[in-house]
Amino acid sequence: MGKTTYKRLKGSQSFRQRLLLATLSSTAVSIDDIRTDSTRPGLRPHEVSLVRLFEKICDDCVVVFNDTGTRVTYKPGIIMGGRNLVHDCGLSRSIGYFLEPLIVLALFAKKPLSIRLRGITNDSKDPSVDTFRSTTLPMLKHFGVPTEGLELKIESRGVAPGGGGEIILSIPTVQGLKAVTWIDEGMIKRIRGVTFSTRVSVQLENTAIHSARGIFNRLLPDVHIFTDHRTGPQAGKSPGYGMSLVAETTSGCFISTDTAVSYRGGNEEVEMEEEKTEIVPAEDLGEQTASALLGEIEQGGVVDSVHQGLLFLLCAACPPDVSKVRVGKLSPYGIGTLRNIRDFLGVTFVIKPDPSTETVILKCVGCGLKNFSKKVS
C-alpha cells in the first residue's frame, strides 16, 4: 500500500463540508489550527459528534486527533449505509447540523439508510427537523431521489438547553443523481406550515397561528398552519414553542423558514457560546416568521437561502451533464459550498446574474459521482 497524501486544510470554517466532501471524493485529509486564537480551542462537541457520526456510516476510516482538538486527520472510508443505527447527536447545535452531510452521505451508501437521531429537534440555529421533512426530503425528488424508502419521523420534540427530541431518518440509496434544469419558480399557490410547543401552554402557538395568518390572509386563501402540542415524554426536557412554514409553488419549488424559542436554565457551556436571548411572546414570533418567509420569497429563486448549499452539493455530485438552477441573492453559506466544491470535487460553477429578475443563474457540469457499491439494474 502507497503512503497516503493528506490534503492540507486550516481552520475550523466550513467543518461539515470538508468531512463530507472528502468522504465523497476519497480524499484524506488534515485540518490544523481549529479555533487556536479561540479561549476555547478545538473543535466544539457538535464537531466530535458529527466524525463519529461518520464513523458509525462508513467502514475503515481513520481519525487522529491530536490532545488539544486543534488538529484532525481524516481518512475517509466506505459508505456503508445500515438499518437500525442510533447516534446521540449532544446539546451544543441541534439535529439539523448533523441532518445535511449525513443526507448527502447516505444517497451514496453501499446499504439504504435507517437512524435513530437523539438531540434538540428546534433551536434558532439550524434548519429545524420539520424543515428537512417539509422542504429538504422533496427537493431530492427533482434530482432522480426515489420517494420509497424517503422519510423523516419526528418520534419526540426537543428544544435547548435539555435537548429529548429524537427523529428516525430512512434515505435510499441512488446509483448516481440526474442533472437538472431547475430554473422556473412559479407562483406562490399555498402556504402550510406546523407550531409546536413543548412543556407550555398550547395557548401560545395558537397566538402564533393567529398573527401568521394575518399577515398571509391578506395575499391568498390557502394558508393552513397545523398545531403539534406535545406532553410527557414526548415532549422532551425543556419547554419551548417556534414554528416552521413552507410556501408551495405551482412548479414544484418549497421556500421554508422557521424559528424556535426555548427558555434556557442556566447552562453554562451554551451561555458562554451566545449571550442569552429574550423570549419572543408568542404574537411576535408568527409574526416574524411569516415576514421572514416573505422575505425569501422576495428574493427569489427555487430554493430559500437556506438550502443553496445543498442545491450546488448536488448539482455538483451530478453526472457530467450541465445542471442549470436559478437562486436568490447567494448566501455566505452558499458562497462557501461553491469554494469547497471546486477545491474537493474540482466543480467550477458559472454564475450569471439575472437583473430583470434580481436572481442569479448557476450552471456546471457534474463530476460524476457513482455509487459503486449499487448495482446497475
The other form holds:
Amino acid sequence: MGKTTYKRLKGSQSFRQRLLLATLSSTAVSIDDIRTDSTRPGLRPHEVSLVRLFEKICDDCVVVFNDTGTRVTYKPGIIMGGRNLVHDCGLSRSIGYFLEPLIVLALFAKKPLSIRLRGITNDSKDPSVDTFRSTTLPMLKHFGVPTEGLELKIESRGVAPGGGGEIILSIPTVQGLKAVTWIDEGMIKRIRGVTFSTRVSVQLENTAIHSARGIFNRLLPDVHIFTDHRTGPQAGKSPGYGMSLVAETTSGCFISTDTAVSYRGGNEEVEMEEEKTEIVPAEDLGEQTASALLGEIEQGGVVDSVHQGLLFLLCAACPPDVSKVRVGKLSPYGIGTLRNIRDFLGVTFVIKPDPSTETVILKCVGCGLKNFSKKVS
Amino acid sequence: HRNLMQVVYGAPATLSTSINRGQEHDDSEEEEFFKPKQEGKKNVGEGTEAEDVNVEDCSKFVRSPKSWKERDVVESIRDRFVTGDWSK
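Follow the form predicted alone with the form predicted together with the partner chain, if you could.
What follows is the entire complex, opening with the chain shown before.
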C-alpha cells in the first residue's frame, strides 16, 4: 500500500471523538501538541487506556506515541468486537469516560461486543454507569439498535481514588442505523433513580433520597429512588456514595443527571490537585442532584446536555436520510461534537433556534455509515 | 438572536480553517491563528485547562444551579410535567 496520509490535529481536546471518528471513517490521524505547555505534558493515563481499548477491539490498527506523549499517530484498523473481553480503565477517569466512544464503535463491529470494564463506576466528572443504563442505552433504540444483547451489568461499584468497580457491557452490532425525527420531548411523567454507597453507611443514601424527594414534591408524585448499598468485594476499594436520576417523558425521552462523592484516602497521590473534592453532606447531594435534573428539564430537548454529543454522532452516522432532533441550549461538548463530525464525516447540521420553546432544532443528512462486515439480507 | 450556525461552525470566511488539510504543513500556522476565537467560546465554563486546544474532554456540563426550592422557580417549569395545568 502507498504512504498513509494523516489528518493533522492539535491538542488533547475531543480525544475520544477524534479516535472514534477516525476509526469509523477510516481516517489516519496525527495529533500534535498534546498539552505541550502543561506542567505534565502529554497524554493522560486515561487517554492511553482508551487507545489500548481501541486496539483491543480493532484488528490491525497502528498507534505510535512519541517519547513525551505529546504526539500520537493513529491508523485505524477493522472494528472486530468480540466476546469476553476485559479492559482495565484505570483510575484517572471513570468508566463513563470510555463508554460513549465504545458504544458507538461497537455498533459497527464485525461481531457483537461483550466486555468487562474495570475501574471507577461513579464519579462527578463523567456520566455514571447508572446513567448509561437508564438513559444512554434506551436512546440507541430510537436509531434502530436492537434491544436484544444491549445490556450493562454492574458487578461491583468503585469510586475514586481506589476504584475496584466492574461492569459488563454488551452491545449488539447493526448493519446501519435508522434516521430519526425526534423532536417531541413530551411531558415528564415519572422520575426514577438509584443511589449507591460503598464502604459507608446506607443512611447516607436514605438522607439523600429524602432531600431529593423534597425538591420534586411540588411537581410530581411518581418519584421512586432505589438504594444500592454495596459491601465486601462488591463495594470496591474506596468509600463513597452518590445518586443518579432519570426523568421519563410521555414520549419516551429520558433526561438524566448524576453525582457521586468519594472520600479521598490518606495515601493520595498528588495527581489532579484541582480535583480535590470536599465531601458533600448527603442532604446537599440529594438536593443538588434533584436540582440539576430540574435544570436539565427546564432546558428542554429530547436528550439532556450530557447526551447531545452522542445524539449528534448517531444522527450523522445514519443513512443518507434527514434526521431532525430537538435539544436544549447547545452544550460546549455538543458544539465540539458538531465540529468533529463536520471535520471527519463531512456532515454539517442545519441549526435553528425555536424561539417559542427556547430550544434548538438540528437537521442533518447522515453520512451513511455502514457496517461492511454485516451481510445485506 | 445569534446565528447558531456561526457559533458552531464559525463565520463563513473561517469555515474551512479546521477542516482536513492533509499533510500541508503550511496551514498549521493558519489554523492556530484562527483557533483562539473559536475555541474561546468552547472554553467558557470549563476553564480547567489553560490551553485552548487542550480543553478538557468532558461531556458533563455544569450549569449554575437555580434555587428549585422557591415557589416561583418551580412554577416556571410546572407545565413540563404531566401534572401541569392544561386548562389554559
